[in-house]
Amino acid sequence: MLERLLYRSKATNTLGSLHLFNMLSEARAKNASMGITGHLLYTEEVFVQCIEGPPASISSLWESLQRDDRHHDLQLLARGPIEARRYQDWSMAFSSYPSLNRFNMPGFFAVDKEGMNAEAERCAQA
């Protein structure tokens, strides 16, 4: 059984390329160890994240995210069972402005002027 969770939050501070690179590296390692895949969108100091994996892992990560001081005003947008993963190739795909990809992060998908792309749209689909 798999579950998907979608949330939105506000960054506590403006994040630059190096901070995002380090945060993603940590998240990818943690997610891989928990069997979690997903996508993180960061635009205008707002995070929208879609995570998917075993229900126990999703619950554990959600509890951890609620204690994470790098963001606040967490809003749970959706949570429920799924039949298949949308991000099976990524422990954490990442979308943001091209200027924030100075380190050529694998799994980076640039957003357009409106702050969206196909990866972010796929995350938001019901």
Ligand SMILES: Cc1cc2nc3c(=O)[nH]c(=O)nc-3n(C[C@H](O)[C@H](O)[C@H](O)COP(=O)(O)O)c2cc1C
Second form
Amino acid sequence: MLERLLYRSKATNTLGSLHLFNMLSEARAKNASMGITGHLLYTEEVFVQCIEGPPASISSLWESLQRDDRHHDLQLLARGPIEARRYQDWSMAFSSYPSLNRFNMPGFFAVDKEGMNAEAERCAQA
Ligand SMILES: Cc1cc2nc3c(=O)[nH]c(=O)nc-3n(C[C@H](O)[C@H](O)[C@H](O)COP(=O)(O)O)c2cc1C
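If the structure you just shared is the form predicted alone, then what does the corresponding form predicted in complex with the named molecule look like?
Whole complex next, starting from this chain.
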């Protein structure tokens, strides 16, 4: 059984390339060990994250996320069972401004002028 959870939050401090790179690297290693895949969008100091995986892993990560003071005002947007993953290729795809990809991380998708791209659209779909 698989579950997907979608939330948005506000960054506590403006995050630069190095912080984001380190955060993503740690998140991806942990996600791979928990069977979690997903997508993180970061624009205008707002995060929108979609996580998908086994329900126990989703619950555990959701609790960790709620304790993390790097972001606040977490708003749960959707949570429920799914038939298939949308991000099976990524332990955490990441979309943001091209200027925030100084370290050329894999699984980075640049957003357009509206702060969107195809990966982020897929995340927002009901
Ligand atoms: C916006 C945002 C997204 C995050 N995404 C993930 C993630 O996908 N996977 C992950 O393991 N940790 C992620 N983290 C870090 C977790 O909040 C947490 O620090 C980490 O999972 C370690 O959890 P623990 O302190 O409960 O051991 C994210 C943090 C932030 C601020």
